[in-house]
Amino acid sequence: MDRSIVIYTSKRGSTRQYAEWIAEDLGCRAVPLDDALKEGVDLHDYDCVIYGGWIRGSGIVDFDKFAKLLDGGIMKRLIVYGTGFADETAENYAQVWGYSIGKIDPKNENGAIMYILGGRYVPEEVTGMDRFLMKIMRRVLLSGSTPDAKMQADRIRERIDNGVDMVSRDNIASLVKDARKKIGDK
């Protein structure tokens, strides 16, 4: 059995960058999801399976496509990460969990691990439907009923308007540590 594999979906490079760093640290391959599907990668062959995708709304893009490859045995060896530019709040984490791992293992009986990693957003690079969705998201952001909710909404609007780069190799340290535990390295 191979030690680990990183499978990912990336649109503008943040998720791919994390996948490459994780693979480098673990000494394994980073493979785009479509390539893994074409190759017929068997996830049962790995001690640790890592999937990364970018967050749109509250879901991790293409996780539903990836999830078709999962069963209880793989779920025990699974780490998922989503990249985005929202703050890492308990509410945000719970929403992303619910739209990804929570759909297939609501009580996390298999012990899958999920991370939200800071992404990159460059407004000038966003086109088509994504640009339209970001305009809607900006309009929908409400001030909120509490000072904290208003501050979070203001931060997101600022990031949508001006962009943000939160991608850092430091963000993967805990994920890599958890992956090493799953493959038996301390």
Ligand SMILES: Cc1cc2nc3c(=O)[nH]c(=O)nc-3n(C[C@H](O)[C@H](O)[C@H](O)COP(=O)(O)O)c2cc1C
Contents of the next structure:
Amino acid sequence: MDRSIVIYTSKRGSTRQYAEWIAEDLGCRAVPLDDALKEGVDLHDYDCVIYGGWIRGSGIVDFDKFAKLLDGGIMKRLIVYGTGFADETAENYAQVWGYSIGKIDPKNENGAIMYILGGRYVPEEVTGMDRFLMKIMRRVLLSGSTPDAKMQADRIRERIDNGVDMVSRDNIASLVKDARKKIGDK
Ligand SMILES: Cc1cc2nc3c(=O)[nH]c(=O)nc-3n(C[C@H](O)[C@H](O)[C@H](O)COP(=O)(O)O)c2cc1C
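What I would like now is the form predicted together with this ligand, since the data block earlier showed the form predicted alone; can you produce it?
Complete assembly follows, chain above in first position.
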């Protein structure tokens, strides 16, 4: 039995790519969330549990669905990552945290760890509801009250319009280090 497991939800491949790289580094499996649920995975079997989802409107997609598998014990061994096109600023981090781990453990008593990893956005690939949501998101992007917030908003608008690819194996280094620590702690 592997000591870790990576479970993920990816729509266009970048979150899956990270899941596969992390799994390769840790010598474990990377499994789509729906498959993990179908096979009735028991997270108590693992020293380190990683969940990755793409970010949609600052929420980590299907985190709520994944969270049904959690309890306090597993939270101690949990690392979550979201893949997105926004930089990991304190503001963005706090927002994504609030919609995910923060919802189930607001004081982070279990010490779960969260990362935001640089994603990929190809405007032509985004269709249907996602395209509609993106149009609204772009419109309501605040211009920012501080010079820094304004710069972030401009940067995101530029990425929505022209696309961006920030997916790089280098981005997983700290996450993998944390995962090894969690495995070692057991
Ligand atoms: C409808 C929609 C909403 C998104 N909202 C956000 C967001 O709020 N913050 C962010 O950083 N990225 C956001 N993104 C960007 C994607 O999450 C990002 O491109 C990610 O890499 C996609 O992952 P995937 O390739 O695994 O599907 C959004 C993308 C779409 C299509």
